[in-house]
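Next up: a single chain in structure tokens, the form predicted on its own.
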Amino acid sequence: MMRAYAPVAVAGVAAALLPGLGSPYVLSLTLTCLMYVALATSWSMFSGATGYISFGTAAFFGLGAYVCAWTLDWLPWPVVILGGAALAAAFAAGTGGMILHLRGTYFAVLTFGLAELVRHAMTYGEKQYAGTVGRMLTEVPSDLVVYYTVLALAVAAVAIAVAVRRSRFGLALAGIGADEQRAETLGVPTRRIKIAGFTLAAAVAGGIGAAMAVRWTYIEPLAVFNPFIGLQTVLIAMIGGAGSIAGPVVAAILFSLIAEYLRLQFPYAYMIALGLLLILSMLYLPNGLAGLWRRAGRVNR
């Protein structure tokens, strides 16, 4: 069991040493990589195992960001992060109980619409009760504090994914993905398992949203409930291989670097390039980079 966590620990230590070696630009880019490592890994833990493709990551991320905006001035930083994770988890548990009986395209479309609904509801609520749509962040933690917080969340997300994969809970999620009716016939409480997995993935996204919110000096719904966050999370997980753990981690790093290059060199063709990348990966890499790696290993034997 400990051998499974060794790569996670080594990668975490290496990333922890980076602030003393890299420039502020490298640190900022690494922060983006770590953010998507956490989001893609937690997404794959639930959606990759069960086949319930969720586009609701932006909703959980945005809720965590708003918890940070609401509480940063009067709560300790660790409590702010936990608060973001808790609100996202509570929201996922409540909505999951209502929508997780759907599957396939219906579930995917509904979760995308749910993220948009939360964004508009937050906009309306802020206008009605706060008199403004956005909130200014005045006193924020240092860049190092934010970096190590996101690093801790990314390491925790991967460690949780490893633990879930090796547990009965993980076997139940995989059973739901393979044949949900059969799993239910064999005594798996599929409804509770799905809600628990959905909630756990949302908690990670909420914590990341709370931590990353301080990168903006002005929090507004359009920025933190950006559907692109959810779409990019799904894209990274699919390219890496949603059924694996290492795949989304590697893909998050590679994708963040490629995305940064495309944004700088081809800003107007950026979204087109991402769409083509997703189409090509689905056509020629249905199991992602992890599937390609496994095929290469079988060929070399």
Given for the second form:
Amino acid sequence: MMRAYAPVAVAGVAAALLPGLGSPYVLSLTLTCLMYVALATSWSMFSGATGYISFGTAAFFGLGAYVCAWTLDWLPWPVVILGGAALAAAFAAGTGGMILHLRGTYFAVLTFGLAELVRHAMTYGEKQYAGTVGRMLTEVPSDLVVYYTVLALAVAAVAIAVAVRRSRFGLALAGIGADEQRAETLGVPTRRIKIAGFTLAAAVAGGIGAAMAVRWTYIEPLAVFNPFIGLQTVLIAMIGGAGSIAGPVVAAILFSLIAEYLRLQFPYAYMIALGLLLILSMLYLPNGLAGLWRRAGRVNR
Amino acid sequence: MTAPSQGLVAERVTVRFGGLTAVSNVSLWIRPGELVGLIGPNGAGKTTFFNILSGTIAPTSGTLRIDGREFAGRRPDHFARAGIARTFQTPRVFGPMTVAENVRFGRAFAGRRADHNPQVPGEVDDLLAFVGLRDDAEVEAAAITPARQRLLEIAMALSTRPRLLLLDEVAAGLTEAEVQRMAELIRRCRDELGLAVVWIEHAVGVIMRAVERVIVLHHGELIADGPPGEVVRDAAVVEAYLGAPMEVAP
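Output block for the form predicted in complex with the partner chain, input the form predicted on its own:
Whole complex next, starting from this chain.
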């Protein structure tokens, strides 16, 4: 178990030292990797454990981004990040209470719709009250500050995932994933546990959204509520193996690097190649990279 | 019946699914430490009634009190924490977890506090030994035989340290010898752990020999409630359950 975390820790230290060594391009690429590490890890913590597949990450990410746009000028940077996390968490807690009794496909489709709903609501609200849909971010923190913020969030996401897995809360989530009704008859307050897990995952996505918002100088609903953010989060977690912690971390890094390479080398075939990659991994790696790793370990022994 | 303060009391419990009345106006009282059999033909409402007693479904009307507190409409985890444990007709174990982990689960939630039944052991090992699964502790639950999964389900139910154990056809599909061992285990749950047990079973013979009191449901209604010796002679039971009076050779 500990051995699996070692490469993750090494990657974290390497990422921390990177700004002194890497070029701005490498730094920006690493930032994308870290963003998906945080999103996929927190997603797996809830959806991987319980089987409640959420495509709603974009909603939480976008809400965090808008909190940043609203408050960046008058609040200190850490408060902006926490504010993004808080709004996303509050939204998840409220909607979670309404939709977490749905299972399987229904829940998945609804979370997808949720992200779209929030996007349109934001467009409407901004038009009504601010008179504009987009917002310019003028005074943004330095690249270095953003980098370390996202790194801290990625480290926090992994730490939360590890802590949850070892806790009674994590056991309750696993029980819900294995057989929700059975878990309930054994004393798990499933409703509260599901809302708590959904909310915790949303908080991380909201924090990431707030931090990444400053990378764009112009914020608008289509960009920050992009459904691809939710889709990619699910894909990465699945490719890595949503039941493990190291799997999604490794997959986030690999996926971001491969996506970048494909985008540069084959700008037109890029999405096709990513789609093929996904199909192949679903067909041949049902438990993701983590499953491959475990199988290799069994063969070596 | 004067309203008792101990045990589980159902009064005029009714469950309707759309136009179908699955359980109709059932009143009964399960006293602490009682060993009760619940029988009835297919579709009599036995499992639906269990679902009400464990909170899995809420009654359409009627009251359900546990030690004097009203529980109708509460969620299953409240029932579990109030000392009511159940098994399911088809074993519902956590397949990917080991046998020991399955038992540890209930211990970590409803069984965390021993105040409802300190007679039930708190150690996972002791619970596994009680049902006879100690040798399978580290095996994946999905990999053991269905007969053993039934034993595991009982250990899981016991891990919540209950006072009332609801068993839904735990002897179905077992061999004759296994059925005898199961009946023995159920009796030990009552004698050694001080549990009240309600046991649904299709095999009437097994139930009649094992329990002190039999409840008979038919078309969702309670048609008999008494000692096995009396119930088998009850005209309504013979009519409903066996279809026709048993032929007696001249």
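The term rigid core refers to the maximal set of C-alpha atoms that superpose within 1.5 Å between the two forms. Numbering follows the first chain given and starts at 1. Treat the numbers as computed from the prediction; the structure is a model and nothing was measured.
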| property | result |
| --- | --- |
| CA of residue 21, rigid core aligned, shift of 2 Å or more between these two forms | no |
